[in-house]
Amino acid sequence: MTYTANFRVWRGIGGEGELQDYTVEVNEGEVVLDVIHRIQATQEPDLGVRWNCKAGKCGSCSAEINGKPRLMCMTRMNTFEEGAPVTVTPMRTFPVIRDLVTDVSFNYEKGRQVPAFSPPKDLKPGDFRMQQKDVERSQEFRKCIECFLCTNTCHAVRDHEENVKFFAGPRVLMRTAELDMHPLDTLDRRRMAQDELGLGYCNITKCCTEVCPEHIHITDNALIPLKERVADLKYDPLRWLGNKIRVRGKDD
């Protein structure tokens, strides 16, 4: 079954551009990325779009479809009413390079600030052991395909551009939480999460979880536990008293 669809696609370079209207054929079983490719092949050969696997595993084709952050390759055309316009725009939070391609290097820059996994120095080959429950806890976070839809939809930076320099975003904070929960990691990243990566800017609205194509419970299983760990470190009155006693003992 073939029908004609009306697409509105953002065209432009940098911050300058506008929506362009296209009429294009759609075949049964196709996704939005298929239609974008058809527009590129038949009408606009210079249409800029980033993609790779077309299987929902590379995270490259992130965009906003009818205002909602999604992967174009995982958004089926049969989810839209036939004849209704489909609007495709680049991710709003990141700078536009060209058309639907955005500059997501911010995420990698923030990610490089997080120290890598650091096991005990005296750990010998064969001694690397973990409980299954610890393995399962981090496996969920490992499903991340770095599409950065979570950071794109987070209103802490989406609606407040001035926060970009202070807030690393859900993806980087999830990675920090994963390392902090690892039983064999020796570094304490909690103060970094709060003071350098902007964990306090997250107010757990769960918008990042809602758009995650891998269905990772980013808020409940990563960000909230990390907040609790930071609260234990910075605001636990018993810990504060213990630190005061230890400091006084050193002076004596």
The other form holds:
Amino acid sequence: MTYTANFRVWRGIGGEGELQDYTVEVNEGEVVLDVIHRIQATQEPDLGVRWNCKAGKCGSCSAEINGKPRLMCMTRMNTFEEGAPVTVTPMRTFPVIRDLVTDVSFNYEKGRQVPAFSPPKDLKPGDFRMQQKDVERSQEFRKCIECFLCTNTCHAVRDHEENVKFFAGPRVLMRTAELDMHPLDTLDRRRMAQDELGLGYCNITKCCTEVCPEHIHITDNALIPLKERVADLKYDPLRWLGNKIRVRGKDD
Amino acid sequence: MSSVTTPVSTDGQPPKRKRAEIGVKTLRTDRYWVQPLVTFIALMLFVIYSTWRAFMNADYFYEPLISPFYSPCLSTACPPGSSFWTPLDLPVAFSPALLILIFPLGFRLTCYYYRKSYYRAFWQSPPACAVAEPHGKYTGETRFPLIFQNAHRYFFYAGLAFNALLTYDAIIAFRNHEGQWGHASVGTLVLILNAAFLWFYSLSCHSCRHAIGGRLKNFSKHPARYKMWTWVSKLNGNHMRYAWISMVFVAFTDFYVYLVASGKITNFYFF
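With the form predicted alone already on screen, would you show the form predicted in complex with the partner chain?
Complete assembly follows, chain above in first position.
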């Protein structure tokens, strides 16, 4: 069924801008990205929007729809009341390039701080042998499409821009957890997670998990296990003593 | 025709990119405040009730039932039959609950689920996802006092000892008021359920999941720990549910013992 929707879209360049109103046709089965494209095609040819796959797998069309961080291509129009205004804004945490397009390079800069996968030096790539049960924890995190909705939603940087210096965000910390859990990774990444990537800034309020379009259990399976691993290293005097006097084996 | 113009700074260069200027704290249109409000009310009710009972220092024991708020009862002032091990010589006015509640309270205060709930509901940090928090500064759990949240595992270990004690209390509740074995009452059932819910809550804990096997890199080298880790992981998925059920039920258990001990109801015996 076709109807006319009221859209409010944030428009601006470099951060300065405002919400602008559009009335636009909506057809059955459409998603928010379809409607944004219709505004672009019929009313505002210079409306900036980043998109690619329209299937929730590329992570390009991240935005905030009625205040909720979502992928525009995965937000169906039939979840809104007909006639009720639909507000679309860029992700708040990242600087705006234009309209709905944000500069997410912060995530890549932080990601580059994480040392790459480091297998044993004497192990050649063709000789990697792992059992499924050893890698399945990490495989959940490989579903990440890098939409950065998690980092956008995390109040540690969203509400406190000064913390971008200290806190890498859930996506990068999940990558760190992924590598720290990997059976063939030789680096101890725990100190770095806490001291350089700012794991301690996470207060596990689970917003990253709530907004993840891939339904990755970021908090329960990545961030909390990483916090526990850091506690092993830095905040558990008994484990520290056990390691010092070598009564504990290595947790391999 | 473009409705957007490129801002230009005074030196003629495009200005540095900034976050979008959106004047309101949130554009959410749903009732995002309901969940933190409900959490706030429920936790406050528990805090008020448990504080009242902890300082009451009465009506917590009726042979063979003892309130979980007062077990183990470590004071010489505890009623005969309720004290555990070697009682401490404490003033009669000092409630023995105050000696022990720090452990279960600490376990819940540092629990990863409760942290989420009270950071949201009490400290508004954040009140809900994508809703701005009211604080000007945020350092998370990097500094005193919140850095002590990392001690959760020690409260977990203490919690296990309490679970064992409360299980013991439930077992010895298979007696009648005169101390003869082979009887069961509503109170026995309440104490058993209370101990069971507390075990579910403890075993589903994130620190338990880590200690059981989460800290390992190679599960295949530790098949028994891996198997246990998969069980605990399943429980862990319901940690929030167990947290609420066990908290409400521990208060209910105490309230039931209070009603029986104060003579307001009779503890009905099945056999």
